[in-house]
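Here we start with a single chain on its own, the form predicted on its own, put down as structure tokens.
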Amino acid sequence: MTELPRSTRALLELANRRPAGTALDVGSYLGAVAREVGCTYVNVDLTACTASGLSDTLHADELPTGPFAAIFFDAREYDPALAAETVASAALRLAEGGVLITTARPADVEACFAQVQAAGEALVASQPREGVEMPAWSAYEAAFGGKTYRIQSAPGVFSPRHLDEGTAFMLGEIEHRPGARFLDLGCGAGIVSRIASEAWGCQVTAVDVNARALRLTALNAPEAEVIASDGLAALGARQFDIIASNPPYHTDFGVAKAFIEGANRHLAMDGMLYLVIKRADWYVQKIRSVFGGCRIAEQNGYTLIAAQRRPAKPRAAAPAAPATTKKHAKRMAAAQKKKH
């Protein structure tokens, strides 16, 4: 059995303060809270809701309405200032009488409770405050191209409070065209699907794990699909003329060397990829490998990699075996002397 984190243990431990009636589940390590209790498992994000293999689970920034007589509420990988949000909502969606279990931030769990007691490595909460709000979101200009568009932003997504530079870098790189069928592929905020639908003319698919940065991309880039997918993997066979991403820094390998070869998959022929990373030179040699070769370009700690999708070269025919070993070959000869 997989070995629960402490944060989750941490929360099961605590599973007999619950009052009787409705819980909720929000974040605990592959739903092990869920499914001790028997109630709805939530998480931000896709992989975690997949990998839980709970059949009541669902991938959503905003917890349902509720009333619950408990929510479980596993911060551990939570933005910090996303899990103080879903602190405040966890309060605006408690039954009378009812508790929040969680592994949050004392000072946000205090914020928004009246009765707060340390649990072990938990806080048991009850009695909401009044005049508990829901943190309003935030908003930012972004220039590019000679104009300026306003992105609707939130707390856990990349790059809340600007355009990313490394981001606006790639945009600079992208060769478009009206009509292309390009794919956002971690769209965050949706700041890239906002410029390729309304500036480029192209045609936009936006894909994302975290559903928070799904919900902000319908709101910032209207014109575009918005698919939930771990990376390329709801996308079936359809293909692009542009892939572009500012992936996460990757530590494991793995989950970059499947995008890539999904990437390539996933481009008609002669389509680009685009990727803006930090830490190139793993991704370099595997583009290379995979695409046979890229175009590289630098600036401020930022390498742009351009690869595009070619024919595959057909392999050279292996020569042919010959008939007979050279050994043989004399033998034979020495024997059609003796005949004659």
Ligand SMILES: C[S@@+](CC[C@H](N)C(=O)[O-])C[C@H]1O[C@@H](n2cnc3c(N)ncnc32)[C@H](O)[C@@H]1O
Contents of the next structure:
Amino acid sequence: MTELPRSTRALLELANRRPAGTALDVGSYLGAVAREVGCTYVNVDLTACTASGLSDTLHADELPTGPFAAIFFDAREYDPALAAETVASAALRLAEGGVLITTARPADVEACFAQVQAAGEALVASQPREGVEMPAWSAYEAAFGGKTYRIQSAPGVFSPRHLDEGTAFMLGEIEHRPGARFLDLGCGAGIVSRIASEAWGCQVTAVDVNARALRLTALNAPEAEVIASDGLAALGARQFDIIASNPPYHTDFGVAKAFIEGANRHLAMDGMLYLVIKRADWYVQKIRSVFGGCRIAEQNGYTLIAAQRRPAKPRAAAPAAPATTKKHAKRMAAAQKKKH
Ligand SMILES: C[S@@+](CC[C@H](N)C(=O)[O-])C[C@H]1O[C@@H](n2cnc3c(N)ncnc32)[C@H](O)[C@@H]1O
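Given the form predicted on its own above, I would also like to look at the protein as it appears in the form predicted together with this ligand.
Up next: the whole complex, starting with the chain shown before.
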């Protein structure tokens, strides 16, 4: 059994501090709190929902309306801005006398609750403050290719304030044509999907594990098909002519490996993969080993790797297996002689 992270253990230790009534678990590791107290498990990340193995899960960036007697919020893997918003949302969804038990930042909790008690490594908060409000979503203008796109953004989704420089570099390198089947792999707020569908006339599919990213992409790129998927896992046998990604930065390369290997399987023959990254060494080696080669361009510390799916090289023909063994051949020859 995997050891639970400290933040989840801290919440579990406080499970008996919850008042009677409906509880909600937001973000605990593998839904450990939901399993312990018997409640719905919410996570913004699809992989966390799937890994929990629980049937009562909600892949969402917003909390259900409630009201709840207790909300457990393990902020461990939440983006800080989304964590602050989740604390505010919890304050608005507690029943009278309800508590928030959380590992969110004390300043965020104190901003929303009048009573905050430290308990081990977690906080128990009650009495939501008057006038707590959800932070408003914002929008920005992204300029690309002589056009300007208005992009709705929200806490916790990349890119929050402007078109990312690496993404802009990648967009400028993509060779596209109207009608091309285009996969925006890790779509974030959906700027790539927007440009590929609106300006280039591609048939766009956008995937992400983040529930809020999917919601924003549906708003920002209304012509795109939006699918919750861990890498390309939910795409069945779908094939694409172009796959483009500014992949998430992770210290291990598990997600990157799945993106590259999945892209190779889901590209049509001669289809192109475009990836933009900052530290390129591992990616270049991996893409060369999977695709057999790639083209590299660099700009302001970003590396763009473009790789084409080509037919696998035929293997060198193995020497023909002997039709029979020497012993058997001798016996056959002897039998032939006898016949004559
Ligand atoms: C650097 S952002 C790029 C967003 C957007 N494409 C852009 O360029 O502005 C990477 C995105 O990959 C998503 N992501 C992370 N892990 C993923 C996975 N396993 N499968 C699909 N998407 C993932 C993140 O949620 C994030 O939205």
